[in-house]
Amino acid sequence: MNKVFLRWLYQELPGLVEKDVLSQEAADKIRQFYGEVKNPGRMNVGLVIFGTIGAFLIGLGIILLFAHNWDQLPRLSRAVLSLSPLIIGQILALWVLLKKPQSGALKESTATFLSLAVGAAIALISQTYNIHGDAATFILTWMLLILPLVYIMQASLPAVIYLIGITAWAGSNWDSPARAVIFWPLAAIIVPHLIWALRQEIYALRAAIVSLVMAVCVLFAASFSLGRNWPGLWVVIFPSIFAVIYFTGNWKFNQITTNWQKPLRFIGGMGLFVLVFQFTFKYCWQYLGSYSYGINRDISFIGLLADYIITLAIIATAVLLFYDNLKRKNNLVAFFGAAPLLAIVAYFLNMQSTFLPLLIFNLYLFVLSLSRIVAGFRLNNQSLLNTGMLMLSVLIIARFFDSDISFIIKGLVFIIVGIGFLMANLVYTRRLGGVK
């Protein structure tokens, strides 16, 4: 059972025998069944955190001791501190894997640290030599360094820094696509982590954090390097890339109660309903090839095959996890994910006329808040409910603002959604009996 829920359920068990609710045996077997609740989660987040700002406070303190002076340094004593940091860290690192190699909050401050110390004994030791070099080359070598660290100490905040690394090394080459879709392999390589801190503990704060990171930076990096060469072709990337992300947080993640343990179902459905509130106005559609990022048309052919390859493979993947909820029955998921797919048509039907595609995404997302709106009633979900007047309050707002019709009207519609959702709640929180 969920941590969070176990320790919820052991907090009521006392309230729950005082009223006669449960027995005191009932409750001791439950706690017998269930087994005691560790807690290491809030002190290892705090050690991680204060552990971390320590180290980082103490190697800067180190630096700041030789900065006023450094030029006077002799190379080789410069060498020596700028490596001494890294020699330090990579010391505490093998102590912690030896001899404290259960203890998570060692493992990623030392992780961290160790990954800060090569970042600086790179740029330190380039500074000392003369070695020239680019920032981005900094940004690549440094992160390819750290990445062993990830897996060796099994630290989360490694696996961060370079996510985040390798997502502006993939900003810096945004002119050089060939060279940006990298980012991609690169980042492949993280998914293990991200899998083994899932299965370690899917509610816990590492595998949210890892995860929303994860999101972020591949949503930067797809503007980065994808679609490039194909005018206008973001209007179904981005819905692809959102839709992946949703449908991935909704994969076993149904008894999270709280945002910050679901960033990939947040963000997935977030991204979805502001694309497909954008794709209702006309302008999207008029300027289509007008808003098309960096459109580069001397792209190599590898870069060009890259960068194709990948955009079917993340367009097919939305359209098959689609089709798995189809299948599995979450109509409610899959017809929130379907997107993409009307954004596909949309793109080759806006060849011909801007009029459809507008037609296609106001009536879905229309009907889309209509099915949110009657599950929450149908399912007794305020949040849902809410969700679907919400959306749909949204799209009528738009759509008056968007047309020629006098404010008297318009204040009456703001008006009767008001009421409509007023009415929605009174009428859900009397089914379920809050109201007599």
Contents of the next structure:
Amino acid sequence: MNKVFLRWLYQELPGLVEKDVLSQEAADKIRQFYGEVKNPGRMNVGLVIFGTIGAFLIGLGIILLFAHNWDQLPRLSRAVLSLSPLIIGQILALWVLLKKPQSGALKESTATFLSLAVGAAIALISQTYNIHGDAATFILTWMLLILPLVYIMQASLPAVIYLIGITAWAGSNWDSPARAVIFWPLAAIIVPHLIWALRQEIYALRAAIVSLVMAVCVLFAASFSLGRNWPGLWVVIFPSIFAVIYFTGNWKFNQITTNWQKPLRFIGGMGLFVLVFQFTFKYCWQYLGSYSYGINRDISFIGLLADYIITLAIIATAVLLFYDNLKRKNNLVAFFGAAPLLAIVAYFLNMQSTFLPLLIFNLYLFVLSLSRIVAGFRLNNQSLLNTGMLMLSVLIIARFFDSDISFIIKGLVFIIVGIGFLMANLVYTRRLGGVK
Amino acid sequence: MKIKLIIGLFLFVCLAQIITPLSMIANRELVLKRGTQYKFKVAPVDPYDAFRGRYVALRFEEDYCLYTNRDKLNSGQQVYALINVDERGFAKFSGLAMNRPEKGPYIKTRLNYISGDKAYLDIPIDRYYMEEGAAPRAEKIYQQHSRGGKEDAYAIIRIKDGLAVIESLYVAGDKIEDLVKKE
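Let's see the other form, the form predicted in complex with the partner chain, since the form predicted alone is already up.
Up next: the whole complex, starting with the chain shown before.
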């Protein structure tokens, strides 16, 4: 159970016993059942953020102090001085590992400082010797040198820097697919850390930030590296990635939380909706091939092979997670994540005509929003109800703008949709009142 | 036990973090100390946009060599550019080799593209860093010279075993730093 809830529950127990709601015995049994609230090196978020910013500012200040009289110094001294922030960072991190291994905040901030210092050292030396500006090589070297810190120091901000860095690297290699696909094994190295962060404290900022950055980076990298020789396959790849993100976000924790604390569910859901909504438009299917970001250069078979394998693996994962949710009777979640399956069907049907894919996705979005509205009523969940209503109205309004219907009727549709919204919420509130 | 392992791993990572920049320093210092000096004519990339904050963007006046061999070469492929020195003392690229030459000066570089019988190279020297305060003054000097048609800028480059490191930049026979001081 979530520690925040548990702490609240334990706070309440004495009062409940006092007011005779619970017997002392029952209260003890509850404590026994849930056990102690464990606090393994709990981080103070403020301390981490300010500690890291502070460390970073100090590092920048040191570099600026040196850079002020830079040109008076001989070349070799400049080069050696460039290493000083790096050495200071290493000493600080070593001190924390030896003396304060329990402090998550200190580990996080010194590891971040050290990560930035590695980049600063390489950049300053490149400048001293006028080294050719090859940004991709610089970034990759930097990222590989800070990667072990993520695990040795159990630090998430270096993981965030690393993920952003390898994404930028994949982006600068977008025209050589054989290299850009290396993003995927590089990103996979961070997965154990992500799982560790989620296990540590599902609702904590740490897990939220790492999973958010991971999701965004994977999406960018997919556009740089996947489906390069498969025109139009993005209509399957991106729903699959969003579905995997969405399913992962719904995984194993069913307690009510805010979207901020469940970034994966939020990003996945939003992405799926936006894509499915796009797929209800004709232009999307008509010009499918021309949206492709494939390149015309000769691509080696090996480069394409990796692309194929990873693309198929992602699609297969999305389909498997869909069946898993179906099997566990998570119908609402499963249905939302059915988009990749429909996209596969639509992708092949599109070769015959654009009409069938359009029909499939218009119907799908219609049924999807209805199912959410119905489930919202049945489960007494207002947010489910309203997202369903919102999706339905967006679909209806879009279809009416598509067609050549007079302004009067369009206006009427708006009014009807608005009334529908109000009515549904009114009926819902009444029912809640009835329940009370 | 576990803490010892963590510290050991950490020290190993620190070593890698130090060795990477140190090897960058050592390689370049070695070239600057032991490498042979060559003068390469440079042209401003764009005389009005040569100084980008802290560095001068450089382009070799002749960043190509003749390539009449019809073997197919890919853009971005690694090549060795052979160097010879003309009668006026300026270095030029004289040919391409796919494998490391056994003797003679050369630069390890990448092929940019082939146009006609010329193979254009992606020369690993494209910038010369200067102090931030000196940049605007240096820009003025650079422009005055290029306006007078005296585009007599050259870079002194040291080369050893295929690695090239820029040593200094000369405009109208003077070091750019000295010209800036005189101004």
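Residue numbers count along the first chain shown, from 1. Here the rigid core means the biggest group of C-alpha atoms that line up within 1.5 Å when the two forms are laid on top of each other. Everything numeric in this text was worked out from a predicted model, so none of it was measured.
Relative to the superposed core, residue 390 undergoes a Cα shift smaller than 2 Å between these two forms.
Core-superposed comparison between these two forms: the Cα of residue 26 travels 2 Å or more.
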